[in-house]
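Let's start with one chain on its own, the form predicted alone, as structure tokens.
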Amino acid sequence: MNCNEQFDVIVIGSGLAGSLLATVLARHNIRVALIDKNVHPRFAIGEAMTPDTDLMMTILSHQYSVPEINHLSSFKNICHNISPSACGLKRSFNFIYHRSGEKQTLQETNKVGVHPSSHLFRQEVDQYMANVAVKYGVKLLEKIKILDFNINSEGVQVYLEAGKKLTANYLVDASGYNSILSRKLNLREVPTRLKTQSRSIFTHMVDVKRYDDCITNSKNKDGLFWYQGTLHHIFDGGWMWVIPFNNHEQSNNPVCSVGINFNNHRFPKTETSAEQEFKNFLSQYPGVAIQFENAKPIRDWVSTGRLQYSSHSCTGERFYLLPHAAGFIDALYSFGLVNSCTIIIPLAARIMKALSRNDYSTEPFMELENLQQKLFDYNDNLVNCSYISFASYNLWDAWRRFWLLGSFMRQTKAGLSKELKIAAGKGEELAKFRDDDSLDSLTPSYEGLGDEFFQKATTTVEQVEAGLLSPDEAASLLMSLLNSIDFLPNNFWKIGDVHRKDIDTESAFINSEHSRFMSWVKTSKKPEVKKYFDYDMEDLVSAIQLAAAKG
């Protein structure tokens, strides 16, 4: 490497988020420069995929002509294009809710089945991204400390080990808590503004048992089985992941992700090393325990402080923080990956449009800002009362529905008219979207369902913290605000039904609800379901037809 090279952007951090953007904009002839102090492979969690990852994968891909990140988007495309050790099969999302010192009995459980999504085997997929970056011209420079950096009207300058120095107009920081943006120019909130109060102990384990050999009643009626989804064990303070790489008959990896996550309040951090901890814990568990009669790390455990920080501001001229590098809130709902996906969309195309003005204001990033403040207050908002409802089966059984309904509204506003113009074969035209993209499509949000429906649901679970309702009380109106909704069609997935506690979005039956959905998004006479839902038919009519084409 010269002692001083020129680069339109520079990236810190060739995880995941950062190959993706530096990959994006090579592809877009921008000269990238990715350093990380670090070298692939490389352990890292962050595992889960979800439906608004996959999506976001696919409209990252197919609007910036990168069909390499399109082999992100599904277990399938992973499998075929990187390789099947690289990922675990991810057919649901399972809670089972346990309580200290008893059996479980399967009585107190939730299962939501998706499209085959996937767990990534994060070692193997973020070195392919990263190699992937390089192949389109980027720079990756492993094992390089930066020293220090400075912006200034006239660019970038990053300064690095052995008195190299890297220049550039415009610097992303992809890297994570110890952001060094953050630290130089002071970004983080002291103290953070975020509700969310937990942290973390974790390990990669082998010979976890799958749950469904653990349990006498688990005869599958529903076609969905606990290993084949990310399993998560709930309990009042804080739940548990169960990720494992070894549930499909293709993966020769043996390799299970295992972690707790501790309401901080009820389980505060002591000297206790985090293996003991989490032998103390399945002591309190019998439930838990069986799964784990065998198992074995093969790494260090690693045990966390407080997870959640956050800053004041995330841009500024000739610079952006990525979501890891501005903010965390908790893994529950794995949202850190999907998050990072919504905010490079839009991302890419404004440092570009930056780049061809030679104009780094902070101006046009600045609602971009905004949507990645908004995502981190929604995700505080509804880990914080996932937390407090983990005191009863009955609260985190109506709060759950409200995270599901908050996915359902996020895929279908930004993936309704982008998803049927991939699916009839005209990906292309989502170029057109670069720079007229709507932030708020991509936002989970519950517009059109009633004022402040979802800080009524917050503030309905906040009181039981305050101590001013019951677990019984919040949940009784929890499920009557899900039934007070007129935006959506009558019963829509039966979310609001209290007996309805598994759904398969893969099912016949949602299948049929989300074809009476498309129908009255065109028939609805409403004007806030045009402005969130509506798509081109000829796009709906040309994608049914490349489908029956394809048999």
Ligand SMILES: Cc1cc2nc3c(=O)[nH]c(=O)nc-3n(C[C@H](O)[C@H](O)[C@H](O)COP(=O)(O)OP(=O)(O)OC[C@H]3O[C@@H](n4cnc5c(N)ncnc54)[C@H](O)[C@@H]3O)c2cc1C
Second form
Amino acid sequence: MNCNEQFDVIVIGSGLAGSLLATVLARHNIRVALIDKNVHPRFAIGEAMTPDTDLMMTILSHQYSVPEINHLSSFKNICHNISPSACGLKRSFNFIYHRSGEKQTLQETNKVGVHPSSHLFRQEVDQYMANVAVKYGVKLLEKIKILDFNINSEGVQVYLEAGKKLTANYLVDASGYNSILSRKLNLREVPTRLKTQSRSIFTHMVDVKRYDDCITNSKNKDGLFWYQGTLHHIFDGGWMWVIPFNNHEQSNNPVCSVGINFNNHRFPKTETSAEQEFKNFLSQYPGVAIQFENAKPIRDWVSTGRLQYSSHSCTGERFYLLPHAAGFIDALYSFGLVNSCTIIIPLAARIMKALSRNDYSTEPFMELENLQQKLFDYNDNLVNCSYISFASYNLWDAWRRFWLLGSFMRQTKAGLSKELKIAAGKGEELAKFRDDDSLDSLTPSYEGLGDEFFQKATTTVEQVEAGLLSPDEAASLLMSLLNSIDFLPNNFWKIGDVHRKDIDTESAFINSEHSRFMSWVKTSKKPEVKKYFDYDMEDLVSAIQLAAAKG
Ligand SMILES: Cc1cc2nc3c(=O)[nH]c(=O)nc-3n(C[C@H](O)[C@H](O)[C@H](O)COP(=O)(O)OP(=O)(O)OC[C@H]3O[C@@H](n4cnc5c(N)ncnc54)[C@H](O)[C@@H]3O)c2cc1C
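Rather than the form predicted alone that you just supplied, could I have the structure of the form predicted in complex with the named molecule?
Now the full complex is given, and it begins with the chain already shown.
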């Protein structure tokens, strides 16, 4: 490398987010340098995908014409195009509630079946994406230390070790928690505004049992197995993830990711080692311990401090901080990667426009920052209320329905028309809308449910924490709120039916629910329904015909 090289954009951090953005830009002839202090393959956390994340990957791929990004958008695609060892199967979100000292009876559980999504074995997947970036012309600089950088009205200068200097017109920070931009520019909020208080211990293990083999009365009449999803063990004060990569026929990867997340106030970090803390936890929860009778860690345990951090600002002239560099809440509901993709979709178009006009004013990026901050606040409320609700199964069972509803609203709002275009074989049309794509469709909201819907739900749960409501009172208020919704077809998904614990969004029942929902959108007299769930009938018909032709 020359001692002084010029690029259009420098991206710091070649994790999944940095490599995705760099690839998209390079695909459109932008000269990109991607700098990482580490070298691939390397461990990374953030392994559970969701249908929302899959959808955003698909949109990103079609909108910017990068088919290799679509390879990350489903379990099948990853197995086929990357490697079966790079992923586990996520056929469902599985939740099992545990009580201290009690054996598991599976009386208090929930399963949410989804279109097969995945668990990413990040060291392989991140390496794949960094290689794709290089294939499109990105200059990847690995194992190199950034000594300093400058951003001024003339451009960006990044100083590397060995006297190397890179210059560019725009700088993106994708370096995660240790974000060097937020440190140098004092962007972090101290203290953070985020309400959630949690910390985590995690590792990779082998010989973790399938939960289905740990109990005698495993509920899999519905065809959903505990081991074929992301398993969440819930307890008063926290939750645990079990994310296997070895849970499908083609896998030759024996690894399972395991982590416990504690409410920081209830279980403050002490001198106890993470490994010992894990053992102490298992001794309290026999219903969890049984799964780990033979399990062995294959890497050192990590024990974090408080997980939450936030930034008062994520952008300025000539720079942008991707979500994981700007803030983080908690692994619950796996918001990390979906937030990154949600931001990269409009950010890439804005950067290209700025470069073409040689105008780096912050205004178009401020809109994006507002979306990013909204995503953090929304995630924070969902997660904080979840930790409060873990005190009682009834409250947790009511609250998780709000997460489900929010996911559905967001997917349909962000994806319905785009997904149908893709399904109808018109994915390439999305590229035309890139420049003026509205952020509105990416913004999380329960818009049609009334301005105060989510706020009301959040306040109800927070009143439990304040001692103003009992968990059962709050649970019953939440169920009434769900049953008061008149913006969705009557009794949609039976979301307000306390007896409906499990739902399979891939099942025939749900497919008929979706047809009911789509015809309800078209026949609704409410203009806000049509506006919110907009889709083109012509695309729907072509998508159905195409699916029928494929058999
Ligand atoms: C405990 C935990 C669990 C999580 N679980 C999930 C989950 O299940 N699902 C999900 O979607 N999200 C999850 N997340 C969030 C997820 O980890 C992030 O959203 C995701 O990794 C973001 O990817 P990224 O590329 O932005 O950052 P990272 O994956 O953190 O990558 C950052 C890159 O920057 C490099 N870097 C760092 N500092 C420098 C520097 N100074 N110079 C050069 N390079 C640098 C690093 O080497 C790394 O390659 C979790 C997060 C935590 C903390």
